[in-house]
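Only one chain is included here, represented as structure tokens and corresponding to the form predicted on its own.
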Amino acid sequence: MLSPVNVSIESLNLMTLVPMLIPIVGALLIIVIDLFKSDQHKSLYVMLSLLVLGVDFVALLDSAGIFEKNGTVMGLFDVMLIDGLAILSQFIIVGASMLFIPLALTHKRFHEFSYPEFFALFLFMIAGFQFMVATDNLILIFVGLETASLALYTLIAMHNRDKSFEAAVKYFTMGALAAGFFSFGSMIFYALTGSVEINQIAAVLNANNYEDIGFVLVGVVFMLASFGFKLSMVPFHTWTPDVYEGSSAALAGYMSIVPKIAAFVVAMRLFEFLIHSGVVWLEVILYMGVVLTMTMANVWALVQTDVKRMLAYSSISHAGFVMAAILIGTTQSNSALFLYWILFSFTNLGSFSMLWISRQKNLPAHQQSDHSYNKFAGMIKTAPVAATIMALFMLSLAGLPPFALFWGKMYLISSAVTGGYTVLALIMALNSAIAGYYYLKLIVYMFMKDPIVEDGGHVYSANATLPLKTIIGFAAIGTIFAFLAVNWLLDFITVFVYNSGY
């Protein structure tokens, strides 16, 4: 006879769920408001989303306090895992989302922002990413991944251009393949160990001394393919630039930051214990993936004629650069990953926001695409402030001191040298030099060429409003004055990473 199971509320530790439930409740609130009072102005939903994300950020600060006091906290039948990695990545997810959402307050009317569903889906997507990073349970990671991905496909399609539908279908196809590979990989690890929790999988594989190494490698291949699609690693990146091109510039900038930090954290949890256990094959494959992604993305970026596609390949290259931290697998490199991505968030969101304020609905005859290099020719003469800010973001992406990404690149390369990966450090430094060429190419167009059309610089701010200018200003301040906060930020990150055992 089955005996009843008694589960006390205290043992479930439901506080671990609070940061994820806040955006879900916010999304449902937006849907209910629209149900009872439709045709509200988009500014109401922007403010509601910002309010919800602000409350979420405060809840994360509370979680950070609990982690500092008690260490890693488990909850909900040990499915939820609140450790330093979960808290740091959620800070980046929620912080970047708070910078993104005011970009909906554009001068021109865009189809997607008139729907409250856009903002509801956006909040559901954030909850999905938060679930992904706040667990080591492969099933919950999969649920979070799919919740976020399904919302993101729809957000891309809502931009309502021919290329947007194409982008959404391509992203859906890549996401479906990633989901399939992830579930196959999870199935193999479950068959080998009888568990879907990463720490249990690691313990069982260590206990039996990796005797089923052949099956482990098959599982790893599936997982690598899955994260290859999610992180746009070469050769899984193929449609990524098309997806960025078809999305709005603001959403493309967002996609280059938030989905990737969630995937990085899961990859860190899964691959680092395998690398530390001496699975040499995985180390070799990751090494090749990192080098190929950095180098090939840079080579492709060199030949682009559209600034948005150039920034798409640039984002792929940065993802490869940061993936090196997981290959190195030391506390220093893991801390460098979070530092790099925080600094990258400011710079890249600023770059894409500059494209967003120059968004045109109808292309003039001399432009082949919405953000061709020719559009920015002679920008310094017609819009000197905008040209200077754009150049600032380009110099930061190139890794020039004293701008934000210089410190991220320097610390990540030094972690490679410290970890014994000297050749990798040289390849990373060389790739930073190659990348400088295509960033400077845009600066040359803006500062050294004559304007094709004299319109008083209106084209560069056709979509600008005060909220958009404020976000760009915030990103520029973060990019210029990052050096003042780098040491404090690094200390903060290192404590959280080290206390999580990474």
Second form
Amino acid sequence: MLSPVNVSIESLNLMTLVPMLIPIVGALLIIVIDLFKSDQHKSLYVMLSLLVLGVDFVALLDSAGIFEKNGTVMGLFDVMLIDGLAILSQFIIVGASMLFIPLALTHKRFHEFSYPEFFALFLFMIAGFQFMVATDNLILIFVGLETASLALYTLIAMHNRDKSFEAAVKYFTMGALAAGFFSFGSMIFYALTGSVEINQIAAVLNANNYEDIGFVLVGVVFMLASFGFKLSMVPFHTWTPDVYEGSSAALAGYMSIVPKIAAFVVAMRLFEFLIHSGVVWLEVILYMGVVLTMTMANVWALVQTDVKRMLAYSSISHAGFVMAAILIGTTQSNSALFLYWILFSFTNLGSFSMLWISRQKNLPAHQQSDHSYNKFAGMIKTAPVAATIMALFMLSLAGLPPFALFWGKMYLISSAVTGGYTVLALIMALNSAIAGYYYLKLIVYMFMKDPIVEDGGHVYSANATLPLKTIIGFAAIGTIFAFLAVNWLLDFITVFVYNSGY
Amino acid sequence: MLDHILSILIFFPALAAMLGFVVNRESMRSYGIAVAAIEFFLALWLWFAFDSNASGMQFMETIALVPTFGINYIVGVDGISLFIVILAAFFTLIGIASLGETKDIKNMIITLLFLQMTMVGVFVALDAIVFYVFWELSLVPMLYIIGAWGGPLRIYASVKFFLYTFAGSLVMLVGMLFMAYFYYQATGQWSFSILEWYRLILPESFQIWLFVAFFIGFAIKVPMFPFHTWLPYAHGQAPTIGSVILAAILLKMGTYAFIRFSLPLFPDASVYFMYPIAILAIIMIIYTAMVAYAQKDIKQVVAYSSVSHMGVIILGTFALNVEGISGSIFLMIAHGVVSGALFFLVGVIYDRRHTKLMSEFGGLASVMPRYATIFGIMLMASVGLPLTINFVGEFLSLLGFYKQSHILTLLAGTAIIVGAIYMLAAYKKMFFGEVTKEENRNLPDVNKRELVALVPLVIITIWLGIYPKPVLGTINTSVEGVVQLMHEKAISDEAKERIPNLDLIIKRTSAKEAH
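Form predicted on its own done, so how does the form predicted together with its partner chain look?
Below, the chain from earlier opens the complete complex, with every other chain and molecule after it.
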């Protein structure tokens, strides 16, 4: 006779769900509005989404306060796990989303933004990512991942160009494969340990001293492949440039930040204990993956003729660079990951937004693609302010001090030095030097060539509106004055990472 | 105001550059001259207020930047950096004052003012990261100057310049992070302060690796053989003002950094690498002198001769004694003045004829007597004739190294003869004989605007050649401090022996004690 299950509401700790529920409620609200009164202007939905995200942000601040006081909180049958990593990554997810959503207020009409579904899906996606990072239960991670990914595929496809459909289908197919790998990997870990919670898995594996090492490795391989797709690590990166090219520039910028931080957090939770287990093989594979990802992506970026594809490869390279933090696996490196990603999100979203405001509806004859290097030739003469801002983002991406990304880069390389990875530190430094070339190439086009476009620079702000310019100004200020915030960020991040046991 | 004079010196030009965007195009040159003049007088004031009997840092300022990670904004000046700062201010001033009819003069002046910020920043930064920030940031305006105003190959040249130095300095950054880590291990505190690093005594094996990491960054900047290949392109393609600033100030960043970082941080490694570096320096001196002789383009002659003289500076630095190091610092200033002037002079002729090929000229002495005279004086200085500024520096550098090795010094000395040969040959080709080309017959002599730049340089060349004491004395005091510190820190017996013990009671004055 089974005893009745007794669950008190308090023990469920439903507060842990609040940050995820806010965007879901917001999404439902948008759908309901559309149900009763369709044909609303997109600005309504943009502002509603922004408000919802703002409330979400405040809720996160609340949980951060609770975390600082009480430490890690579990909830909902111990499925939810609100620790420092969860809070930090949610800050990045929600913050970057808040920067992204006003980009829908373009000058040109892009029809995806006229659908309220776009905004509803967007909010669902955010909830999905939030679930993904706020748990160490492989099933909930999977649910979050798929919620977010399916919404994202649709967002790409809504862009309604041939390339977008191709991109969405490509991303979907690859994503489905990755999901398959993920579930297979989880299955193996479950079979080995009888649990789907990462800390349980770690505990059991440690307790029996990794005796089924063969199976562990198979599980790890599947997990690596799955995260390889999500983080676009070489050799699982092939979808990235095409998908970025197919999606709108703004969404591409978003995709280079938010899905990745979610995947990084899960990878950190999963691989941290595996790396510290002393399994040399795993470390070697991860080391190779990191080095290959940053180097190969850099080399490919060198030969691109389209700025957007170049930025796509560059963001692969950045992801590889940051993946090194997980390989190093110290508190400093894990903090460096968050610092880097926060600074990166400003800069990268800024540079993709610059592409976004220069988006034309139709391509002129001399341009092979939307954002070919040629288009930016001589920009300093026709649109000096825009050119300077773009150059600023490029210099920051290249890691030139004192701009934002330099501080992330420095702290990350420093964590490699302190972690005993001297060679890796040198490889990282040299890769930054290679990367300098392709960022410089755009600067050379903008500042040193003669203009091809003869329309007084209008082309560079074809799509600009006040909200877009505001976002770019915000990103530019963040990029320049990052050094004022680094100390505060570092203190904040380190406390959160350290108190979560990473 | 003196408490913040260094910060003012750094950020005043930058602020002025920002405001410069608003200034009217026609008034821009006057604006630029005014700003640079104020900056120059501030620099002179710094010299005036400077206590030349103290060997330590003066006018120090500290502001916390990322204290958790040991990064602070620390600036200060000593006898080693003082004159280079003044030189930077001086060259920016005469550079802007002598700017001819350049396209986009507004952008040019704004860029120069930004460049000035980074130059002053590099020489007064006492925190490795702040140093690194200015060091890297200086690449951007220079990239723009070469890339936007340069010759036909300007893009190639500017990108090559940027990437070479960028790659080198990233390796240096790894070295800096290691230093900070060692400091952390020793004290439990992160710190990037150079002065605090000085207190750290590292095992020799660590020193050697760190020395190499820093060396790569510095050597590319100097540029030392075999890392010098970017320089002829950069000089060849840069506009006159770019070459002047590059030769006069930017190259000094590398040699200055050797004295600021490599020597006092790694005394044993400095001794360990003394001979290899000296040999590289001598190759640099002789090889580039020979290459200079083979050039057809007068600007390339000056460019290679400039590299050749940088070799003497390196040699003096790695003499590791007071004569050598003081001499090399003095030679940095001398080289700045003289090669800066030579690049100006090449610019003068290029403005008139739009060619730099020596074969296009001949007999200029009769057409442009004033020009020929100034060129002659500067050329003599460049060759190292006594009573000119270069002689003092070269003599001391070689004297310093003579104490370490007679033969190598002798070899380096021969190069000065080669230097005389190519310089005089070039002078002969351009100035003596009949006027061979019709176009040259009516070339106007140097005008007022050009004299504004050239006459002060001639005066400095001769004045400091005859009476170097006001500058040399101040340099000496600080260098004594550095050498003493190196001796105290040296671990190995060889290093103790090579680096003289001065038995000084060092007055390590800080800003607070000075006031």
